[in-house]
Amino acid sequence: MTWSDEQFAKYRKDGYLFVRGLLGPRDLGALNETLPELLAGDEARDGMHREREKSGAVRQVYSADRHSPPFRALVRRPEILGPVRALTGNEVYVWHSKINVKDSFEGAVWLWHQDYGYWMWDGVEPKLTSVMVLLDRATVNNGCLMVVAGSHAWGRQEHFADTVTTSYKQWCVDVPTLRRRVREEDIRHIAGEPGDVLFFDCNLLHGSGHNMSPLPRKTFIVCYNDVANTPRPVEQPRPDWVVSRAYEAVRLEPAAT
């Protein structure tokens, strides 16, 4: 399955495609199913890594691709895997996959980034694409993603670690840079409902905000990078979870019926 030419087109430009309603209810209902449990695991009985709020609360789970049927059969859907084999040219393989949770009221902000930025330090070329997955209605109330639309075509920006605005670690763009090259006109904000799906490019810059709203915003991300783009050997590597040494190629599975 693969998209038509505008939808083609139209990545290329923005560097992002929304596709709509491309998740049905039967699929939900199953990645929701096993959410609580994932949720409330711990790295040593199930080998998923966590990060935490502040607070306390879950902020992503790791690797739930590798654990859980229901997100195992997601990254292998016809509807994910197609586009994302002719955007790179070739087969695929998961570089990682992550649940990123806002609950209510707590869910912290992502500062303006380029997934890239992280990730050329981990020995590799900019032939990655990620895919998101709405697990809950997003809003701009409750820290739906923002995009800048053209973004990517911008190549890799000098991205600095900051280490204070929340528990996590993050890799983002400075002020000035911000300042010099975003406009108001091209933020957009992914709003949507559960089944709706973003891919894009790993050099789009992007972020969200607090979740200031009653609803909690889950969406799960996986990353999918060239078969022929494994990591060149590098300095203090970063763990299995966040960069995979699993290095086969993705096979498609049937989408459910």
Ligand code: SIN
Second form
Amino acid sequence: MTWSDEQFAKYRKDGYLFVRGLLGPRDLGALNETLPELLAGDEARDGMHREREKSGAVRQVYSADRHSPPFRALVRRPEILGPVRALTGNEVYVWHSKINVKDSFEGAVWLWHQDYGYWMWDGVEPKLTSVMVLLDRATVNNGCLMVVAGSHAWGRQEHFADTVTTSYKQWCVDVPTLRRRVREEDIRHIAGEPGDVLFFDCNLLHGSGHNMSPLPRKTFIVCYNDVANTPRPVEQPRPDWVVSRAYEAVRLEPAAT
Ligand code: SIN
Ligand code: MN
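Let's see the other form, the form predicted together with the ligand, since the form predicted alone is already up.
Every chain and every other molecule in the complex is listed next, the one we just looked at coming first.
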């Protein structure tokens, strides 16, 4: 399963492609059923790493693809894996996956960054592709993802660690670079419905605002790496939940009908 030539061309030009309605109500039903347990669990019991907002609300839950059968199946879907393999030009493995929660009125900002801004320090080349599945309706009010079209072509920009804005250390691009590079007309809001899916390049500049809405904004992001791009040894290797050591290629698993 793959995309049309036009879709590949658009991805290469913009650094992302937003595919509407990739998942249907049955897929979403199965994912939603497992969510309460994934969000409410604790690491000591289930081994899933979680980040929290300053308020204590869950901000991120890592590795659902290892712990929940519907999420495991999702990262093996031909409609997702097919284009990712074609973009990579090789087999891929799961670098990591996370449910980004951004609860109503509590979910906080993600500052502008390129994922490869920090993944470079994990000892890999920029051959990673991320796929974000909307689990809730994403709107401008609830802090939908924003991307800067074409920014992947800038290549990696310098990043610094922001430790004050949220509960969570964020690698982000500094303001002078943003002022120099970002044009207002290139900022796109990835607003959509549950089941819509964004594919994006690891050098695409992206971020999102605070959730100012009564609607929660849950998404699932899975990042794939080229099987030929496993990390070189680095001084400070990060844990397996964020830099997976499970390097085996993901095999296709067509959805059950
Ligand atoms: C991310 O960059 O991983 C998160 C962005 C978001 O969920 O808004
Ligand atoms: Mn990111």
